[in-house]
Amino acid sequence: MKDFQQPTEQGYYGQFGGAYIPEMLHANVEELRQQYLTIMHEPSFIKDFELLLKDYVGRPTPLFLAERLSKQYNTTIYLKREDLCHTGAHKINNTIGQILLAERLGKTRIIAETGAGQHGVATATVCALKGLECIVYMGEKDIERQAPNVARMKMLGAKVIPATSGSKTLKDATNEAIRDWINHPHNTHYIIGSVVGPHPYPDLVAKFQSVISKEIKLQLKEKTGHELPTHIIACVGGGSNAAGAFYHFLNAPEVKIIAVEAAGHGVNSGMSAATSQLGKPGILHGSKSLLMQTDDGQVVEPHSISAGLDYPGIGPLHANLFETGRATFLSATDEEALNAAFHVSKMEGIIPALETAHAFAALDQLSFQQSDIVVICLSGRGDKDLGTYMQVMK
């Protein structure tokens, strides 16, 4: 059977990943791929990422039945509630992973990008409780429309520096990141907050991630009896959460995955964030995958009214997961988004980010039997994303 889980030893799901970087970023690189596996399997360092998972992050993160959203749906579903992790979303499983890794490979200065804000707070959290420098890059858009974000990492210590140029969100921040990478290459390690760069970073990323799925199996099999459900569905920019979501069942073909983009003001309105029904094969920091483009390969600027699903291409293992069929890929636009994320808040009283909103505005698009399971990834709470909400209520 075809394994979506594992990479090729160069980095590939498919034809998708691999590691085209600029030579004098190749060590830095090199270095990672060479030690990830065997630090990530040292029991010391397996024993301080779950110790810090548990007493830290607070995990494993509650699997909620949303008894009014299943009657609505005439179904069960279950919230896997990431939202309750300490800063407020599942992006902190990575990054105490990342730090955890950085130590032992004796790096003092942690770089980061960061869209919604969510991974540049995670990263400043890790870099507080580590003693460890920490500069994130962050777009000069998202910065004005993330600003309560902005003012934590800056409270954690924290520098947050303004990328200027392109559409100025997610993509041209990672694009600072890799230039400040390039110019301090021995000290510096570069946490990336998704799915999504050079390899190894997809696979180890989708690894600390992957612990959703793992207590998501082990909580189902407590309340139904069953570990496998029949949909498991998560929001997709780059796709961290989404990936952490499906590991554990991407080889269980019984299980239907549903990756839901942002279509912003629609697929083909040219203000869009919708990859993979936009996108082609390309090369985008530092990997190949789907990737929104010109017919010359130049860079088509996405747009999402979510800051973390603002980004022009999505990691190779959900862009093989799209290729091989073994996904089902679902848009959901701005005013669908909204008008999910405001119908939940009212329905179970947990108020969504507006990245996650997109995946409960997929359950419109799906037609499911009484008898099924259903889990959507819970991936942030809307605490970030308030200023947006409250101008739609004015």
Contents of the next structure:
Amino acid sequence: MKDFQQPTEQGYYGQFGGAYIPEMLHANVEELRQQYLTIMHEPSFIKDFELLLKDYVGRPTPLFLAERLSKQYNTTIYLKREDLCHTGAHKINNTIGQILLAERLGKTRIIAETGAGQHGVATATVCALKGLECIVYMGEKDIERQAPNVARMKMLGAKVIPATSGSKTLKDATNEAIRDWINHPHNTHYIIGSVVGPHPYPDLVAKFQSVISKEIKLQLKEKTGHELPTHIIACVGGGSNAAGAFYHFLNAPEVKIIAVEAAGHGVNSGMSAATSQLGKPGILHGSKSLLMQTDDGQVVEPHSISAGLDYPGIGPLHANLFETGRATFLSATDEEALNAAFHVSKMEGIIPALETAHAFAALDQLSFQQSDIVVICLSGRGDKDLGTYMQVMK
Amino acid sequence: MIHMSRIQNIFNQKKQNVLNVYFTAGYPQLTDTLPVMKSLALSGVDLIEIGMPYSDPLADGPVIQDSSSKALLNGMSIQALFKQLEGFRKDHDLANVGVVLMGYMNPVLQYGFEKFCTDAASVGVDGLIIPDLPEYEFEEVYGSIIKKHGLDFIFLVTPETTEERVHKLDALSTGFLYAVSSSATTGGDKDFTAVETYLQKLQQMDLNNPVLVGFGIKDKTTFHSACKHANGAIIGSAFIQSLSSMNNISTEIKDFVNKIIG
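What does the same protein look like in the form predicted in complex with its partner chain, given that the last one was the form predicted on its own?
What follows is the entire complex, opening with the chain shown before.
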């Protein structure tokens, strides 16, 4: 059977992955590559990780039967409530894991990039928890559109540095964070927020996030008697909540895996972030994956109303799921996502993040049997997007 | 007799104070590539490193990224660059200068790696620096293609590179080895005492290739202290900065180079 979870020793998922990094990053990345699996398998690490997930993050997060949505689509729909995690999104699963890793590597200074600010907040939170210095790079444009999260990071003691190069969004914040790491080779750990970057990042972030599907399996078994759903749906920017939600189902071919990208104004509008539809194999941020780029290999600036999906690449794990046909890739426009956000709010009493709203928008593009068990990863809550939602209500 | 590349010949004839100047292709104006090369060669520069602009240059600081963005806006691309470079070796002034292309992996991959090597060699380029092409990929896939086209390939080493790894990267490199003066992006200020200790260490390693020092070289003082323990040095950000405010490229480049080597 084909293994979709585990990359090769050099970090490849099919033709995607690897570590395309300049020599200035080699020592840092190599240290991590040599040690991450050993550290993650240490009993004391597992104990600390699980305890913090339970008592600090509030795991396991509920698997909620969305009755009204189920009725509407004439099937059974469960919502995996990552929005109930401390800090309001799944991002903290990874930052808890990485801060424990950083501690064991003896690092004292933490850097991160952020798009919507959720990963920045999750990083600032664990740094406060551990008393470590925290620097978050954030695109200037994102700082404007995600002001509440910027305030939260500052309140948690993090320094937020605007990325002013390029498109001034997530891609550029990631460039700046990587440059910071190059300039601080000894004391710094870089907490990447998604399943992107040079090997071993895609694998280690996927492993920390895989707690999502581990819990879904147990919870489904308890609620339905079967541990496998027929469909698992998640939104994909870089793809960390999707990687976590898909992980334990990847090698079970009977589970339909559905990834939803941000189409922006429409896939072919020139204002989109639907990487699998618009991208070609290329290299960004240290790994080979699908990448939105010009014929000359310059990275194209994506567009999505959701800052967390506004990224021109996807993680190499997802690129391989796309290329092999293991996952179905759909996309939702800005407008469809907004409509879905309002619809879910009224139907289930849950205001989702704009990113997550894309996953809900895909329900209209799928057809279900009454006997299907559909799980949607509700990756984050919508408080941070109130500004955008308020404009729609005007 | 073993065939020697143009770069190897340069180092054979000149073992010390070799000067390599970096500039971004198509900067400040699209058509400045050849005039800048010509002025550099006439000013006595031994090697010219032409930067192929990329939208996301990870290893570079703000000065080089800014010049890359402007060059891309000017319309520079690998295709355009090869077109500009066509026949440059016929120009007497450029016949003997070493020419190295520096750029990131993604644009090269999109151009087609093998086609890139074919075209680079056919216009008269001597070697390549692709900082995000790791040695694993070089050994597995790309190294043989580069060699087939007779191009030198230059790896970077930093103060964080272990001695064992320096030897490995030295064995894979031809032409020269690029010693990054500190683990940092281009254009920063470096503490040169620490750099000297590091270069002394490299000097004692008995490497196959000559060593050029880059990152943080900006004037006569830093050039000469780098050259004390290496075969020469590379100037990048400082030259780009100066280039951006030049009115007369040919005379002012001469002044710039004279101030370094004079």
